[in-house]
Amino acid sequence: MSQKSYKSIWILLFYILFYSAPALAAERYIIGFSQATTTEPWRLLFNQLTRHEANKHENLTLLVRNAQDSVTKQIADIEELISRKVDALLVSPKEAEGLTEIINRASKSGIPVFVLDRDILNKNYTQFIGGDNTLIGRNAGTFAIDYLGGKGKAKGVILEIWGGQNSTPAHDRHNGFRDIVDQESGISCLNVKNDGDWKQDKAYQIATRAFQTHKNIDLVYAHNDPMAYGAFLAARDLGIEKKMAFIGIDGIPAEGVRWVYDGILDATFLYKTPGGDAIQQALRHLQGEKINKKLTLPTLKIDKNNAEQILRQHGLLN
């Protein structure tokens, strides 16, 4: 063989090792996830998202963990995620007051903590990724102002559901909803206490009380689409739901559109799932690259003006 083939030989040995040695070094991720819970519909939908991202990846291995919703069995499972030494931690609280402390743990044995869609009593973690509550509230008002009258002349009395009482999201969508309403005379909001806790059946109790209880309630506000459901049934058991407005939060399209498009809900206002954006931002800074402290996901209004549309766009509707 010529001294020209041997270099040729060589040239293209180099080549094949140089370009092949990313792929050959390319570093394996295991990434723990802890869900507060799964026997929310927007909770499987975040769950499914999360993992189809991270089937995407053939060099992650994602672990999931169900906390039930106990905040009790969330930190044995957060704890259990660090001693197996994982190399990102993704947890959605189920509470904030009851995670912080096991969540700052698992930041200061050195794994960056992903923060979804509740947040806790500090910003002890890598980041936080979720929908902007204060902004969904806020637009729910500006909804139920329009639906009462209009600024200025809105009149009616509104029942408001609550979601978790122990959770950020629920403090931010009745703060946010009661910035805009508050500025209206003419609407008076229930002062019941009430923690639906996302729950449909837990809402239906709750508005059947308050049915029973005040007569001439116009709208309801509820922290979530299955919770605004429940109380839609509630008012359809007693004959009295077309004399009343439904306004829900999440936006699943076969379910919270669904439920605008069949006349159910008033309008329902969308809540992205963070868990694809989750295992993304986690990738990126495993491999280096700057995230910000903060990642704020879209909204949008769905009412009977887009409703339609958005189930087309998912192939729910002929």
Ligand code: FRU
Contents of the next structure:
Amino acid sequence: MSQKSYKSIWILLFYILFYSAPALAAERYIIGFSQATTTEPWRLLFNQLTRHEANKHENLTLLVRNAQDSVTKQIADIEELISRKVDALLVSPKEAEGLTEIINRASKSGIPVFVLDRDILNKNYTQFIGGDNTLIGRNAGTFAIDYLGGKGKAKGVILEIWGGQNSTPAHDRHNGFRDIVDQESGISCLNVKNDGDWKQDKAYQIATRAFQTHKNIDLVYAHNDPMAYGAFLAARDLGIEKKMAFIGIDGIPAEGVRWVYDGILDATFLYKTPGGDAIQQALRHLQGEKINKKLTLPTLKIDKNNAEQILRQHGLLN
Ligand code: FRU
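One more: the block was the form predicted alone; return the form predicted in complex with this ligand.
The next block holds the full complex; its first chain is the one shown before.
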């Protein structure tokens, strides 16, 4: 090869390296995360695990906003994240109706949107990640039937305390539960649609009123653990907590699992927080991988048979 051709090859190599180097370095991403609230321990764990996963990726900046249980604030938070032109948006909506329009707007502006835990009224987003709340409701119903005497023989009165009635998990948890317990002629569910908005103190008030009006309640089914605990406290303050069972949902180790271990709740059902998966899925999508429209997280029944083992696994028992 001539001297000249060597020179041209070197020049060519230089240009290839010079122009492709920035592309070879990992691309930087900003992911916005609009969280509905941080009141419940489940939400705190959700935020913690989202940050933990985000911190594993050096090329990622995570911006977290807390809507403090306000739909108006959550809309403003999402507007702000859209105006910052985040590369992807994670949203766990306070409720379905109030957040649908702004989430649709984010998608329309070209931002991939990941809806987490509570769904909206349509599917104009990239992906939904959450547990199967209908299945969880059904599993809770099966537990209730077993506690009340078994299939075909169950007898008793159930008080159900709803989570936020404008949110999809509350409806799915109700429908799944009723699908199962309504098959038992000996079971009756009190005909009151109590909206506890996922809050322990509201559940305490609802349960106190219900216990004073209906003396024969055998089981409380609350749509999350904080509300099941609120109902337990109400029963304890009236001296009747031993007469009934308490079922909750979430099953986080330091809360629901601990309450089951302590004999406060009879059962809880794991409702895995979706933040870690959301970061992974968003990154995959941003890097051009194909992802599914829906990612369903697993659940698990937690009762006296496995609560201790779970606490040990998490280093919460000596
Ligand atoms: C926390 C929470 C959880 C519940 C979930 C349902 O805000 O109430 O306890 O499982 O939201 O969306």
